[in-house]
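Take a look at this one chain, the form predicted alone, written out in structure tokens.
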Amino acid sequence: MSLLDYLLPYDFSPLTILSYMLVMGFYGVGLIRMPEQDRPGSLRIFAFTLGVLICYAVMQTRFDYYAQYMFFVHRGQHLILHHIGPILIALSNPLPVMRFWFAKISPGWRHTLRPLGWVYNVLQQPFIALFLFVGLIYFWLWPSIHFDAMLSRDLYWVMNWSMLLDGLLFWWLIFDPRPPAITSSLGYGRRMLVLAAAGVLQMFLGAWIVFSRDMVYDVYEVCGRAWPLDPEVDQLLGGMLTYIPPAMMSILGILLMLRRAMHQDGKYTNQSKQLEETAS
């Protein structure tokens, strides 16, 4: 097989090239008229990019079929599908390039859409979030309903579309930068629990599988396996990309939210100083 036939579609969908093509596009634009004082460095844009390049590259190319017919591979996509993707997309913090978009809007349509609004702070809700965060993992995992989603290619396209949303929810919940002290947004230290907590849970779950002395998704059997790799082997590889990425992104996050706090902290701190030096 040649290159271009690794890069094509292999299960073709026109409406997530469309939505891949409309990020890109609204983001590139919005780039474009900002005021060039305004624009993210190009770390910030590189960051944007790579991850809409690489999450669109799970769902659209080769590696899709791959992941159809290997458990491994299949917990490699969602691995960039609900993390690796997300995160770099909410660390890039593409809001102020979109508002060039959210200016468009008449004020008609922002009433329209008000009740997304009230949905998307219901989705934002610490405990909620975490719950969505983990359990759809753990529910697109549930052996029957793995069984039934690998094998309908509409149970197929919710389930990584799920991943997908709900991995940008969860990641710019935790990577919000507006700083709590001024905003309504989660504090440092509930952002670093809720971390904790889905790294845990998710290592529950991934040493299950690694642990399982049975086949405990056997529609890899039924369908036939892409490469002539050991089932238990596939299993194993699957069950360690389940939990052990995952946790090391949430110790990541727990870092970055650590160098954050102190940052800030640093920053009111001296604010304050200067202030009574001044009364003073």
Given for the second form:
Amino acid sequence: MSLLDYLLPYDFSPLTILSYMLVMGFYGVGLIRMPEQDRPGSLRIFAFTLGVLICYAVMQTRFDYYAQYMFFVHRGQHLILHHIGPILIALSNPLPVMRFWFAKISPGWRHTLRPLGWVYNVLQQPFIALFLFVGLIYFWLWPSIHFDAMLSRDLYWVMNWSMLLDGLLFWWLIFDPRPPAITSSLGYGRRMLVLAAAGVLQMFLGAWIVFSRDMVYDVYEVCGRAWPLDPEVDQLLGGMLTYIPPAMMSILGILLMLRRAMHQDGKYTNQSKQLEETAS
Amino acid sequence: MRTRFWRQRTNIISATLTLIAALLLTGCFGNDEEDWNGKNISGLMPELEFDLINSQGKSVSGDDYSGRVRMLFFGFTSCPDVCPTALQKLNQATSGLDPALQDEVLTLFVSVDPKRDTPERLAKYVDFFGDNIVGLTGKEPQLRELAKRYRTTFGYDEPDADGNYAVSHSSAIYVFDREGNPRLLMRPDLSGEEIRHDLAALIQEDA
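And the form predicted together with the partner chain, for comparison with the form predicted alone?
Expanding to the full complex; the earlier chain stays at the top.
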């Protein structure tokens, strides 16, 4: 197989390619056109591009072939779509680019798009966001549903896209750069609680897969593996990928939130005192 | 006041959404009405379609065998255990059917090892497993296309000193009804009796 075969999609999806092109196109054009002082630094641009690229790579290259026929590669794919990719994108803080494009939307359109904002606000309620984030992992790993998702091409695409979109929503809620003291973003304490809960719940599932004696996901058995790997090793590796890295990412997220909270401690109190004074 | 109102509202919204999600989940986990031994795959996979050559070396397509219940199975003739066991079981299952029903079902054995499995070799191999079985093969890209269509794959091991090599392939049997709609996926651990029960039900439901 040539290098090109590894880079070309295994299961070509025009909609997926179009979506990625639009995201990168809007980001790039926004960067060039926006005023110099708002433009994110090169590290942030790099983080955003890397996040988008790795998500694209696991969906539209040969990687997807291995993800379809190996359980542990599939777990790696979801680790990128639901965790690492969205984390990079959220940490890169693309807010200035989004603000730039939002300012270009005409007031009429903004009015029509308002329901979208309401849906967003409901989805970003901490409890709902946590329920969706962990619930989707449990849902797609429910053995009978997982079996169907790996057999049906449509379900497979729904699964991967739902993981990516939910990952973006969740990690944006967690890493929202706007300080909660002066904006409507979620408070740091709550962010840490949500992260801890998500970590624990994912560890339960991961541990269950790792310590299962029986084959939980036999669809890979039935439909053939990409190469002859021992089924138990495949399940063990996949379980570990569900168990360890997500838990580590929850802890890293909590540490990052602690750091931010400590940095901002006392920073906005003067402002709020002033506000109180002017109000009284 | 206003914020309190909204806070109460969002609580109601979250409770409703949780309830809806729970209902959806129970809906998904509901059992099929029919009592199949195989796994029901109606609607999960595309209908039967292929472009291959048969054991006489003629090119054939899915339409050439329409009107019968068909069982699609991937394998190769040098296969040491999985394929002979599965084909033997399918032969057992079909030969135990009512004689009037036996011609209503056809096994399609697709060899994914076209390098070694010439049409002649394939013909000799499938004849050993009864009358209602057809051997099919094709060029590797054609076989890859078919495997991808049914969400499976195959691969070749490194050849040993004698040039023999193992081929990894799906162990499932895909069952299609007379119209070519995907209906059941049978795991190799089903017994001949269980397979026969499903086949008889499929043949009779369309008749």
